[in-house]
Amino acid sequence: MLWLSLAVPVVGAAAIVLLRQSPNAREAASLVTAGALFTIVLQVYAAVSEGGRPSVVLAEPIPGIPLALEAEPLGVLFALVASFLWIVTTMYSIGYMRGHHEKNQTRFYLFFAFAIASVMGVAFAGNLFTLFVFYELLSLTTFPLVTHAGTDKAKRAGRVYLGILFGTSIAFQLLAIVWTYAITGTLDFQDGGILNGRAAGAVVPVLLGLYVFGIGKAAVMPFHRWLPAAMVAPTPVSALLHAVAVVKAGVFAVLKVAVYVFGIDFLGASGASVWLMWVAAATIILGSLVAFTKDNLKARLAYSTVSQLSYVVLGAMLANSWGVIGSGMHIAMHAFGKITLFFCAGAIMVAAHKSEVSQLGGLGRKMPVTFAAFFIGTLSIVGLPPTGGSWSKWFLGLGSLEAGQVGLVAVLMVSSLLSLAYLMEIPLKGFFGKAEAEVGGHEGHMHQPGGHDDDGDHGRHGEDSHDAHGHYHRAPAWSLVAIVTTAAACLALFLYPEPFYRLMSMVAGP
């Protein structure tokens, strides 16, 4: 199953290329591949939930340091979220890419599949070497998605994207990995940590800092600029970056290093992570404050993500059981909430060609499903019942109290209030704001594709494309199905968070 988790997306990528002249068949291949991957991950979940640790060695390019996969509870949680949301994002993409008449759709689906294969490698990495290899592959496979539009702005965003991610990886993360190997003689992940009893003094906080800042995908300030810059990409890519693949790979890696390289007990006893708690807290507040200043909807959501990611980092740095449980559950809960918000932003773009918050007055009365879903996603991001986000925020609060950090509880509360203010403005403006003069339409109609481009795809590209007359159109049906699915999941995870809680309880220990 671990082999197949890598092979199936690659085989799917080949099918996507072979079927490029038939968009319906190409997209069906993408959906079937996504469904097959989720089925595989479910089987791995079943084995791990019963106490198993399936593993496989892929290769041994360096003597004594294999490229190896191992399924453990934290990795399974990440793989479950990513593989399920690949299905939903593919459904959404069918509606969005056609409805927005994007060019190079085959290339989009191709690199989407490669990115998910890389995510599976990150999720099931059996050691730091494997984690580093697939982490870098993820940067490379998502670069063509970030630069999809091919505009000068997209190319600049791509340079910032690779520059920051590769720069932090090589300068900090690779140094930390080599240093860890020099201290311990191993790069294997191990319950209780491999540095416990082998490192001491100032080395521990310095090494931990190298990992946290070296994993640039976690977007801890000041290494966060790549994330807002990448918003030039099509909305399904933004959803992929913010909920499924890149940023979640970053915070997942931070949490995995904290648990299996340093060890929670060791970090807690040494106090080495306290300074990074407050770096994460600063990112949480500053990200929220910057989000307030953004009128562009995707930019506002991007800085919201910068803020929310550091909740996961904060939980890892709390170095106690509640913090770890809250951190891991926030990876899942934020994924469903934030992908819902980005899906809604894309539907608004396709249907009404609106990208600014100030333009959304009255639009909720034309697009009630989309704006209702945005409201549900907002509740989950804020951490309010009856949505799944309330559980992760609750456990993070408990972890902060257990660590004796009352100030961090205040940070969590202030951040939630800020999130409520800058996100709730969107549905309130949509439902109760003054409507602009629009030509009517309703949700639920599927756009029919226009002319073919050079690989069997359709129409024009770019996030700023408009109808020739600036008219309001209907949100694509495929996209609405995806939006309803993720919004419903936000509610379902409040009632049934058990699978994710069980996995994270296994990680945190008794």
Second form
Amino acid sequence: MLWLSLAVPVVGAAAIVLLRQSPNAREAASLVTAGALFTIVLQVYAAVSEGGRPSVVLAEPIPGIPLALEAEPLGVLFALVASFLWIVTTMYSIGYMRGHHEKNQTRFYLFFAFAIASVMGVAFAGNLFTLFVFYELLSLTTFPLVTHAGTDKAKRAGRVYLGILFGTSIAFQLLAIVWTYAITGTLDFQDGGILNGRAAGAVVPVLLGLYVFGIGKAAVMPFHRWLPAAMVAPTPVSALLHAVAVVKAGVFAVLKVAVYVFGIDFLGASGASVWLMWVAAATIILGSLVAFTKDNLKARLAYSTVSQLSYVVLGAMLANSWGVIGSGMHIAMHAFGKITLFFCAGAIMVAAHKSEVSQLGGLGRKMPVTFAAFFIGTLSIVGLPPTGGSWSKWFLGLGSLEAGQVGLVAVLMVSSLLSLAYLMEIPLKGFFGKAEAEVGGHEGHMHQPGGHDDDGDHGRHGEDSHDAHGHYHRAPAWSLVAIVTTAAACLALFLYPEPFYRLMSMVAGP
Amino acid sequence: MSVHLPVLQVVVPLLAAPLCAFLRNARAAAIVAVLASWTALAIALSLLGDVMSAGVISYAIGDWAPPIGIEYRVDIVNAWVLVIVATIASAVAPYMITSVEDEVERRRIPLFYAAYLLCLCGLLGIAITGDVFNVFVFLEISSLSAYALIAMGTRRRALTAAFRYLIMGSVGATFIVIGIGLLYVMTGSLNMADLAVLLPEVWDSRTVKVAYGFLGVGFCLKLALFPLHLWLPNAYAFAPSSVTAFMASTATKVAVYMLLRFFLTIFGAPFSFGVMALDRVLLPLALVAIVSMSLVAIFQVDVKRLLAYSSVAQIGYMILGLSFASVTGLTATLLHLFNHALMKGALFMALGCVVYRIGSVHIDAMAGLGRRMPFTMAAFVVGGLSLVGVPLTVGFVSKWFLILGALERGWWPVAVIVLLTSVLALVYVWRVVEAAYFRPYEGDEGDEGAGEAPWSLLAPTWVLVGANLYFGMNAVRTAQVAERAAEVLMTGVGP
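Previous: the form predicted alone; requested now: the form predicted together with its partner chain:
Complete assembly follows, chain above in first position.
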């Protein structure tokens, strides 16, 4: 059953290529594949929540180190989030890619499917080697998506993207993996950790550091630069991959390493993770501060992501049950919140051709649904009720207290305030700000200063935008459905966080 | 018949060579060369199978009993090397048919194949023989034919490159024969197994140590260990494409084999590592080779030269494995012999396809080729990823054992250097990928010359690309063979 989670997206990719002549059939294939994948993951979820650990061996590249999949609660959580959001994102992409008149759409859907297959591989990896393989595959398969626009800026961004992700993973992560193997003789994920009792002294913090920095997708500073660079990608890519799948693959890997390679008891007792807690804390604060300075909406969201990812890393480094539970839940909660924000950013771009925060004045009155959804997403990211985000913040706070790190609680508070400030500015401006046309006169839909280097979306304005002449035309219906779905999910998760909580307490029962 | 397999391994290409020369017909000669190469592979595989199941095979040439007569002695180590050489030959030989017609003057083609078969014969001979003087004989056969092959490159600079290689190669060969002579003086024997028994008695003599030094320098020249690599980049860059693919994947590998055979089997691991401190001599040289040559490769604009410098760096990895003086390290070395042959073979063959179509491998000339030659460039990308050491390619398997070996010794800075240089490899591979995929084609759009290469070139290339992937995903067998071979080398002569 597990191997289906890899096979279905790959088969879907083949279907996408075969149906390339007919966009409708091609998109239908994408949707069907996404639906099928989610169904499979639900089956896996059912098996795992009854205590099962389905597993399968795919190949054995190195004697004793198979390429193997094994479903465990943490992986199931990640797979659930990613596969569900893939359905939503596919709907969204259909609206966005057509509304934005993007080229090479078949290639786009093709690599999207490959990327999801890699994400499933990361989620269900049965050992460190498998995790590493799919982690690298994910970097490779998302590269064509990042450089989709084909402009010089996209190419430069692509170079930063691959350079940092490959560089850190080869130089640090692979070293850590081989080192782990040299110490323990195994790479399998085991409850309680494989290093527990086998390693001691200065090796442990160093090794942990190699993992945390080596997993560049977790975007812990100073290896975060790839994330804002990747924002040149089309918005659906930014939404699913660089707010959810890719970055979550990173923090998920960190969490998984902490839980199944080191073991949280061992990590807590050895104190090896304390220095990394503060690295994560620094990333949280600095990321928020940088987000403040960004006027480009997607760049601001990107730095917000950098900051939020470190919450998950922080939770893992706290090395106690509350921390791990909060960390795992934050993977899910942040995913729903951030994808909503990116969807909204994309809708604004398609409908009004606006990409800078300063241009959004008054737009909320014309796009009320989008800006309302943005408001809900903001609440969830900040961690306010009635949204799911409040739960993960709650548990992370508890975890910090239990670890005796009052300073970290302060960090959580400050960063919440910061994110409230830099995100809330957008819906406020949208609903209460002055419309730009009134301020700037005739500029209309022509290129605003600073708009030139944002996303390479100039010259692709649809014909109908001429009629609109500087005013918005509606966000595509498909995209609106997606936005409403994820925003509603943010609210629903406040009332029903239970499935995620249960999975996480299977990983680290309090 | 199967008793005579060891000698047939050498005799088949040896006899096929004059046959090619007499045929005087390009196509007929090509067919002979292909058949001879495939036969060699069949023999090598069957020898490896025999050795794996039944142990060492000893074959006395002309029934003269060793140590007086020449003995062919096949154990798991040289059976492995035979398979490597024959595999590459079998893939490159069919590739030559089209490539050589394009690059070599028509009347010289039968002679080209004769030289190629002699070179193959020499390389197989070095690997299979159990007699040290015989090693020298085959070394000369392979080297002389290699000089001729390189000189047949299209550009006139091929002649200077070949001449330079001739000088350096001859110096190397001379050093080796001096070393062999000194060994003979001390022991009165030329048989490897016999020498291994006799040498420990005279370990202390200065003559043996001097012999060791001469042999060491000679081998390092032949295998192009930094700083004795200067002949290699030009030789590879100016040789005909198929010759580069063949030489890069086999010649240096066989030289590494000679080094292992002499220093570990004949002198023995205790002497090499205990008395001569071979590990401490080779470690810094290997590291400097890896780092400096990877850096130099980054700044090359001729992609063939780029890969040639990368080869020097990769040889550094092989020697690095040896310098760990452990079974894991040697496993890495032996695996990398095979794996590097597969990746460089695939890469140089992909470049050969480019040369066939656009006549140049300058990095600017390759701009935009990703669209015009999709299969060729895809082969290059897979080969390049393998060179970097991305998982599921053979390159990863070698790196894995290499890093494991370093960590076993507790040399984690070495492990870090290996990983960082993989990143350097990524940089130089990426430069080519970027040119091919992200820069527009610069030639005339309607230019027919820039289509995809013919399948007669692509098929052999993709066989090697497929091998890169297959043995990267399923390395259990290769790793087993390499590990057993490493044990044989570390423990000295087998039964």
